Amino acid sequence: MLAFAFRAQCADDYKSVLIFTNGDSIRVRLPLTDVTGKVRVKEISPDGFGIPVAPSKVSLGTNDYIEWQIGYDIPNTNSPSIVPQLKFQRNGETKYGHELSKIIFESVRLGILSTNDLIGEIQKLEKIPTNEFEESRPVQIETLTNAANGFQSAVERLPQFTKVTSHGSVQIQLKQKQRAVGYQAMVYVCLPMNQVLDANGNSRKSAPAKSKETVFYDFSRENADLILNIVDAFGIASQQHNEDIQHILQKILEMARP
């Protein structure tokens, strides 16, 4: 009831992620049919990147997954998504805990996660050196000379991480900078389509996605490791991203310290 009520509130603003508790787990929403944000339905691919499908002309099933752009914070307080407690500082410019940040945050309140847990990711974060950070390592182009007509085909190489788990995926990948020159490392959860669920809170039948869709995923005691994945994530990604990774962590310890 709790989760159907927040759900009629916040109906005019699918395309939103929210996370809010569900009883004992972290109840995440996502839109299936915002095809051009930060969620995307894909199909199973064997070279990992996936293939984008139109989630509403064809039926969802086992091959297909969720990858969803997941942020840890925002400039804003706008988004019910946040933890205002977590407001820090970064190139001038003030930030607030947002997304990951709330999902470990509740966590710790609910126990999935525990501050031991927390410090643990801490001291690995720590001992990851520069050259493991994946904004470091090169792009590769690959340049034919065999093109017709005159023109030379080139292609680029970008690395990306991944790492498979039984809950679904985390990947790391570099994407080109939009207001600025060179690369940036994005992060995301990859969530298998037969673990999300319906508006009633049962697994979603396998069907096409019906207009301003969204699904539902938990995270409880049971897939707790997939946080600290998507936290190991962002640590090896970039030296900002593993500095205000720590940040985070290094406060949520400190609220939940009586």
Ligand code: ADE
The other form holds:
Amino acid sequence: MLAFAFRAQCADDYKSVLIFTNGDSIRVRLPLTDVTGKVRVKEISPDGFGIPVAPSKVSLGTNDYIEWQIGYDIPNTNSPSIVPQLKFQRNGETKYGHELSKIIFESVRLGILSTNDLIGEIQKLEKIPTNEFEESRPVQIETLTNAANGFQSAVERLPQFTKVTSHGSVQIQLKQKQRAVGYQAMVYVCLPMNQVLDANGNSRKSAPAKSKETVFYDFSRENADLILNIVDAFGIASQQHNEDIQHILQKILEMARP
Ligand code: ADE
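Now that we've seen the form predicted on its own, could you pull up the form predicted together with the ligand?
Zooming out: every chain and molecule, the one shown earlier first.
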């Protein structure tokens, strides 16, 4: 049974987002063909929402990007992308720093981000007024009844916020909560397909995704602003995210300066 569980986990391993250091940079490994998971390939669309593509059916190139629903904590140690030392309590639950937390933790260790950057972010996040979180923005519904046939049309306007940089962008989208009433702010990191690397560390050539193909994206001093933009996005997304991220930054600061 255990052996089976282990094999099942290994079989799915290409779907895990891996984060590891590579010299002076932090390398992120992302799956290309996990279309129902947290990493999806989309084609750029004028409205900015992107159109999901079947990654193995079309050539992935300059018109495409990877949309990554990045996380920052996890309630267990089952992922290779956690920071085991970054363990804390949140609403009575034990949590470990995950993904974004690991990127920030390693960035401070490698000097991609300074402790002053973290202090600056905490100060910025503290100052955001409670009524300015994107999650509390009203979602507008316009209704109109067609006098001729009596059918009522309803149009829902869902806001989206995007910060664009030359290395990729960060988006906040309001989505209907899956198991509750209301909306939640989702944060996505969007990485242009022409900026990802293949398994040899070379720029990935335009081509359809191979079965279980993974690609790589490097964070370094050159694109450290993208990391801070992800932090900003969580900071303005909702009160919960804002408080969680402040707490994580504080913990990383304490570990950097014991
Ligand atoms: N909670 C953890 N990661 C999240 C994300 N990317 N968007 C919204 N909520 C989250």
